[in-house]
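Presented below, as structure tokens, is a lone chain in the form predicted alone.
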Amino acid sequence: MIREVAIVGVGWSGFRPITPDLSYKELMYEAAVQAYEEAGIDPRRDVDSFVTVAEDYNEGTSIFDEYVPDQLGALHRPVQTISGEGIHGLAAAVMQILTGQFDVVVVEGHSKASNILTLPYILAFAFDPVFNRPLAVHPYYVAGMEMLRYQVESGTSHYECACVAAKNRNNALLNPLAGYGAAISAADVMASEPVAEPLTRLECAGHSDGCITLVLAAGETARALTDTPVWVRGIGWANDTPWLESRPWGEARYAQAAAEMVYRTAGIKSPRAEIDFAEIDDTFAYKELQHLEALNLCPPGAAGEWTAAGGTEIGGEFPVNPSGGALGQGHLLDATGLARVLEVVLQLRGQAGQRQIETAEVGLAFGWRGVPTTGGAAVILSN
């Protein structure tokens, strides 16, 4: 990194399966106010630029960034929309600061999934219109096929995949921001209703409403604003092919490429030795395993056995998703990756409560945009 960048304020709102009492604008406002108060800034005076992570199809309105300035305090300021995974938005903010033209940048991501009546149809609209969309199947069939191929190529059992869902939903019981916590076993997960063979209901993240706002600042500004900056050591992102017919079904090449970039920019040579814990996309339970391997946090084919043996538990050798992940907190559409970042920040500050990892000094967050895409982004943070 050619210039120091830190997260100096975080705010959140919602994190519930349904929020009939709050509009998306109110969620954004609550999260922004909290982040600004924590950073000790006035957005109208101190913020140079704003980034929002949103998808117009999910919002139901075109050019969504026109609806951002009022609740973020961004009137007469640059506002950029990133239609991508939440950590892609964080990357955009980091790059703005690295230019030397901006000292303070705010990133916002949110979900009002409970307002969307036809989400499967929106996801299906992302399919190729000639070969895939006419099949008129639920988009999760892609996840089912990928899970099966991953199992075949890696030797991972369905039980080991189910252990991810059981672990994360149990971790969520320790997280007040998690709405899908449950004291369940892997056997309970495997016995839940089938979704897309071999995927079951408890292996799929339910949706949540919520908002996360992050305040980023350049080095000296960050030190002036807070005594506990969380430093961005590296960031990386990548997209693989959008075509179902030509993608590798058994591995997450987008995560491999993002990992190479984030480790290079952070100067990480040995990820398992230099990183203390990780928050990794688990939209589907098998994805946590696939991503662990792609991020070079364990050898190919080893993530399932490692997880089943307890290695990724909060008290294990390498905690993964102590927050409960998307399986425990709920999937927040394009803000899901920012929820992973939020947990890393809280852990590095020692503010994670009952799920606090004692040795948390360096953390990794990784987000995937979800079916049917092959785009992901990663960030390494340290205290």
The other form holds:
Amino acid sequence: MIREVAIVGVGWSGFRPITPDLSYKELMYEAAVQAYEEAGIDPRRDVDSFVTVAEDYNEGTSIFDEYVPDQLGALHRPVQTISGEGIHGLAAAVMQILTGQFDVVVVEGHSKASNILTLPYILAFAFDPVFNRPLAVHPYYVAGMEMLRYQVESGTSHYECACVAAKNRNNALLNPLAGYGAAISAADVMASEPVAEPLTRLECAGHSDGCITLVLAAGETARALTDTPVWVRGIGWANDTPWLESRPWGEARYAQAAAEMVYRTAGIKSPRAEIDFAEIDDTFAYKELQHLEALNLCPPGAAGEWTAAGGTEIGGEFPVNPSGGALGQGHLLDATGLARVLEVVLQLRGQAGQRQIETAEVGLAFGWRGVPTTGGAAVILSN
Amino acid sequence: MSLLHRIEHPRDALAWEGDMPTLGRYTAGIAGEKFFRAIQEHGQFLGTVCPICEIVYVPPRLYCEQCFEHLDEWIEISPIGWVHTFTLVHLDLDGNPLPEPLPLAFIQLDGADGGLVHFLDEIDPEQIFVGMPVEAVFKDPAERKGSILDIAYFRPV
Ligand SMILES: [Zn+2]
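Show the other one: the form predicted together with its partner chain, since we just had the form predicted alone.
And the full complex, kicking off with our chain again.
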């Protein structure tokens, strides 16, 4: 990249399935204060620009972007809200620093999912209003159909998909931030109630409330602010066709395209050899496997076997979602990808406690916007 | 400085309920209009062709999403296809169990590069398989409204 960019401060609030005590503004304030204190900055003086990610329908407020400046310390400053995945917001912040016009930029994403009383209806409302929405079916049907096609094309068994959920829920037991930790087996996962066959309840991430705030700084500023900057090596994002009628169903082409860009910008030729671990969208268990293959971290069709053999466990050859992922932490709506980034940062700083990976030098985070979308974004970080 | 006070009892945590008023119109568009009129009036599927990419779009579009050319070649598409993938849905939109699992499929239509997402019926859900040949069953002409629901469902051929 044409200018060095580092993450110099992280803050979070949550993550918990419900937060009846805190408004979304207080969740944001709590995470922001922590990030600013860690970075040793005063937002009223030192931050040049703020980027947040949010969807009006998730917030229950139209023109929601107008409601973010006060709790971030962003009054009278450049502020923008992106309706995208958290890592799309990170990409926007990185680009602002790359322009040379901004040295310190803050990224924020949050979830107050527990306040959305009709979440499946909101998701169903994201479907094409003419061709798909009239069917009025629970939106996870798209995940069930994708999962089956992925299994058919890749030869992945249901057991191998269930291993992802078991691994991530067990990893979450080691993560104080995670609300969905459980000592469960793949057999437990497969035996849970069907949601949209073959997908079962324990293969779908529950939801959490929470907020993540990151402070980014340009090279020299970053070195002045901290001894442990986490460097942004590359960033990439892409969409596939939005049409259910034209998409490939078995493959995550948005992830393949985002991967090409993130590896190109990071100068990575052999991802599996040059990256030590990854935090990858696992909104549904099969998604972790499909994304691993699309991100070229294992050969096509090999992710299931690799996972079932323990290769992606914390002590395995290539740990995936040591944080517990969305299955273990709960899905954080638009902030889910930032939770993936947060874990990569904590691992690269050696602050991941019981779940610390020993040789964590380069990590990848990948976020997906969930059903019915085909949008994904990736970032590569190093210490 | 962070939050110094916490609400310590759920009874003290206030919240207000409200809904989002969203009533709108969704224009079918030139391509959508032709597609739905053909279903409504003739029980027929139409698609558009990109001669450059050799892609047949169903539902039809006026542009190719691969090469971005304008498309103006229209063809009739068979109401017969096969199950590319399917699912049995067990929950309604409120998250409650459905009385019977609901079969949905992506039906790849013969002679098209795309297909349609729709219900399957007239089959035991346990008998559905990927690759199963199916055909569209249209509603009675008098009941059709120019909607995707003018297709009642797909059934095995
Ligand atoms: Zn074309």
